[in-house]
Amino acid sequence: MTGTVERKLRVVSISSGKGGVGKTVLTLNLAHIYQSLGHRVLVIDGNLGNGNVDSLFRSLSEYSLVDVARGVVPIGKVLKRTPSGIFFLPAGSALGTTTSLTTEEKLTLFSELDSLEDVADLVLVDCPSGIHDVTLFFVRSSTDLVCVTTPEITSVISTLSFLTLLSSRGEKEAGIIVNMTEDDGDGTNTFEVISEQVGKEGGMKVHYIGHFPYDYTVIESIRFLQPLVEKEGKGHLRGYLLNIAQEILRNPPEEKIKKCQQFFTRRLLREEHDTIFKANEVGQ
């Protein structure tokens, strides 16, 4: 890492309205071209019951953020960190389906997590694929939402019906990555797609925050559980990467803090009042 950079508390939610469209994959990745960037990057796999990021990192886990929600161990038993720095929350495995969560489980969530504040700047949320509560749950929680599609058709027809399901429950912007493309052209013109369809529907603004070709590297690295960053070195698709990490992160989302939910609460709140409080000095 390259030095502590205060940097504003981004959690951005990535999620996708089918499986299948590399989610979880583009997810590691960036969080280790962020980690790469000197970013404090968190991933919280929120595929409750059904997660595989800790296998992807090559660290099973005893506990889950399963047992969190459910009061059988604090986060602090659940949080783990790689060997490269970044921090991850496990969702747990083998349970059959993504876990649904009561009110009481989702306020205990909402807690501990309050208490990993200073864990980190970034916080990226691998969200269960398709229109699930979990689903939900985490995108009305992020400060960001991604959504991951790609240029086949039942892809985009699903990824309209969940965008426009979260238009429905409030949300305002989202930013898509095309997935999987042939070219640059494949990704921009299914993006105009997605675009023109949300813009009749209305209540929704999407941005385009880029695209990832199709290479058997991305099948052999998932194979051998290796990042494509350490796999490839600085090749083409690192750059693919960087693209979207940096896009992700140019496109400041539309204020989230007067929300009733919301992760991180207490030190979004706080970093809202230092930004007053300096603007307020300044024009003294």
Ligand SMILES: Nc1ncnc2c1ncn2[C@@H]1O[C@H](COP(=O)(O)OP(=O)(O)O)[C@@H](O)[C@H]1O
Contents of the next structure:
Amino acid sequence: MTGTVERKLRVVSISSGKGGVGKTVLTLNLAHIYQSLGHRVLVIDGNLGNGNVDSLFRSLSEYSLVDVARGVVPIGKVLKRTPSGIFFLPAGSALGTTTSLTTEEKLTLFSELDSLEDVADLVLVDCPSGIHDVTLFFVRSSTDLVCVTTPEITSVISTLSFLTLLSSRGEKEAGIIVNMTEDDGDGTNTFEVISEQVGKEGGMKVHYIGHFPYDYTVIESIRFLQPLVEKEGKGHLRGYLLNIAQEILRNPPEEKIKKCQQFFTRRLLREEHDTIFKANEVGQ
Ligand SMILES: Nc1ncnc2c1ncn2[C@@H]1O[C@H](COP(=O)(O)OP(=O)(O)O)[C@@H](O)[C@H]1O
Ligand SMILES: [Mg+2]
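Now that the form predicted alone has been shown, please provide the structure of the form predicted in complex with the ligand.
Every chain and every other molecule in the complex is listed next, the one we just looked at coming first.
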């Protein structure tokens, strides 16, 4: 490889118990941050039939992941790239509600996504809110699960039910981001409530990724379709995003290849093989 840094693949699902907590805002702004750190980034809009990632990236799409899942077009026809170089897969918005996928459609989407295994090293999936079969599909297929909440009690309760369900489906670990906080304490206190409750139930491990303040700049950035990193320059919001971005990558997933159903399995297996191979070489 010449001139590019080789990075191990991470597929991060950004999920939440309820809608409107800031998943899309955080996904898109994290994409910009990761890209500024030298990652090759792919954003998957998981809100199939009800997405908004393409409009927030100032792009209109003729075809979407729904068409890919239905076998209408290959994924190459849907893959887009922003002027700054972030790849993304639009979800389409014609249906007005997040559609479910049949098993056949999941398999089609799964193998089509596999053909993009070398497009990016950092994949962010903006999942549908709450418990949806499409969310389960994406979460199960990711290396990392991140759950966004706000400090509000309604959001915390939804987060707890969401994590309980995911735990019952075999998920072992989730990182928590607290969005729309008033101060640092708001983030850690909210996390502690979640962590204590999840701990009582057992079965799942949660770790604190960080918090992001409630700030009017976020609302303006959406209104003017401008990423926070551009809008804010090197202001304080960029610092929060950077911290979250680094924290997500700090904790390597416990079991990177965790189930038989996972995106980019061939690449993950190849990387695992290379790591073992290198370790053996060092040991010789
Ligand atoms: N940190 C924040 N500060 C202020 N407003 C926010 C913040 N995060 C999100 N918002 C507002 O909440 C709205 C919903 O966010 P969004 O990312 O679309 O939620 P979700 O994808 O979880 O449904 C945004 O349009 C924005 O107006
Ligand atoms: Mg959203």
